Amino acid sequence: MPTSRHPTRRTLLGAAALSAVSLPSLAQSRTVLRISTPAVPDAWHAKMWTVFKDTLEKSAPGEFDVQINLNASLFKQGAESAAMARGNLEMTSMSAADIAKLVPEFSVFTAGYMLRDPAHQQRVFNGTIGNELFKVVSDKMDVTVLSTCYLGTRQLNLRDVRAVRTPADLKGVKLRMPGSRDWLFLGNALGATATPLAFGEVYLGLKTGTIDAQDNPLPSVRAAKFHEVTRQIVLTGHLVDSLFIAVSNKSLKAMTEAQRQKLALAAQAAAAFNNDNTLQEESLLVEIFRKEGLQVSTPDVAAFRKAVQTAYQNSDYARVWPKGLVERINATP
């Protein structure tokens, strides 16, 4: 009996030791995906990352460790692409302005009144134009765009009520814009005085009068509670805004082909969730804001479009846009 018991004990001890080794190694084998975004928790483009995480966990259980960081808590807005290039970040959602810093031709999508509506946006980026430009993005920025998100159509949001019919009516208005020259150019083209300010500082800036106005899609206005410190919305519809879910090429290359496909499908599911909910909310918000006491007005959009397009046509931006690109965008049904 004693001799038969010792091998069993050794076997059990060996199995326990093996288990102790295998469990940490299994945890270490998971692919870490750190995500950084300035999005506030209530925004659809923040909530979409949970859809991304859940979809990926369902299709590839235990293979990925998805870490979601909202409110620019990991990297400041605009610093994500540099962090990805350094290997300090795996994923983010980049704006057209973020991309245009390193891919100048992409600035065509920071131009006012270039994309007509959300459906036009998706057709452009999911077609040959998107494929061609995303290839340039991959080559120059070392990141791969996985899907395109509709962030909403940007409108003006004013601290005080004023009559706004044409760009001339915005003269002297300190309009908050993100700090890149692309955004500032657009703000000035609208007739205002573009004022750079980080997203996280906009609420207080409106409340104290540091800025007179801000521009964002209506769902973002509600998510960030800007309607609490403003009195008017002007439906300029000056930019159909986009976000691009992107992953660093370094991370992508370390994955198997099956993992890459699952990652792409999860990003597409996240974008679809964001797009559907953003469109639905956007359609309801004008009336909601009216009921909450904000004045909602519609300006002479044709006058704004003409002024903004003329400003871009006479700028250095148009010089870096590939020949025929604007015509191809316009020709996309």
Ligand code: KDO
Contents of the next structure:
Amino acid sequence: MPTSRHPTRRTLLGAAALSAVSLPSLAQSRTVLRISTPAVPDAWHAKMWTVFKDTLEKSAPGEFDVQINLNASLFKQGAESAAMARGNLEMTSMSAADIAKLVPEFSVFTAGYMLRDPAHQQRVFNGTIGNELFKVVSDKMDVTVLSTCYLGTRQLNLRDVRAVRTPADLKGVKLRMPGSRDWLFLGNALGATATPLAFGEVYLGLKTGTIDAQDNPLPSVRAAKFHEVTRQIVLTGHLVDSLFIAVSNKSLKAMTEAQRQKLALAAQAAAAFNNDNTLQEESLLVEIFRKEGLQVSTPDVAAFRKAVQTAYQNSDYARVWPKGLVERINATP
Ligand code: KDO
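Got the form predicted alone; any chance of the form predicted together with this ligand too?
Okay, now the whole complex, with that chain kicking things off.
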């Protein structure tokens, strides 16, 4: 046995051999969770993924390898659910419109003026309506919704100042909407000419004038800096918008029950972080944008609500909504 304090060549080789074996196998035993979102880094619903990652690392040290991909760098906006179905992605935050592509009844939440406010949103999705619909989502999409995030309340944001009191005042306005049928329907229901465009292209579209307007919650306007390339905000408040933190069932099945619980708690912590910060910031942004020189106006919201609700009632959407669902949503306090 060597008596020296210096390790021998043999023990060094032994340590190297050991680490060569143990490091990759440690890495392999971690459950990889690839996340893809179009959110920009400064958005609360982007930052919440770091909260998710940190919470999970604390509760299950070394068990998960959480990979956060922002700015639609891994999958383009709206392609995340299909990527999850193919096994190429484990987690994302889906919009109601993303879900409605495969679960038509979910389109009820793509309808303007359906949810009243953020508290109503949380009660609807955290109660029996949410439980029932998320079960259908799991069956049809093979993904599990872990928690509901408040993205904010969508408002109109125009490149040039315009008198907007009612939907008629938006006639001919090229309003950018995310690129799917449900979003476009909403934009047209507001009285504008809805134009599909990915979120990542909106800033340039507003700057160059290929679009006249976009709609998003004020915290998203701030995070993506749309206020730099627009002059007006019209407080239509047409959609209390949600994002649903979701994980693929395939990934869930490969976890232990204890890991599944920790995952759910981490998703709740992420959503709570997002919701608290979004609500707080949203309450301050009208004043902040005014100070920055934007014109912020309040239209005839009742006229917008009436036009939008009528458009949905007379559409094919209302026909696929389960009987009594709208009444149950309305009856939720
Ligand atoms: C948008 O494209 O307007 C939207 O707000 C839609 C949301 O569902 C969500 O995809 C969001 O963009 C992105 O996360 C960027 O904030």
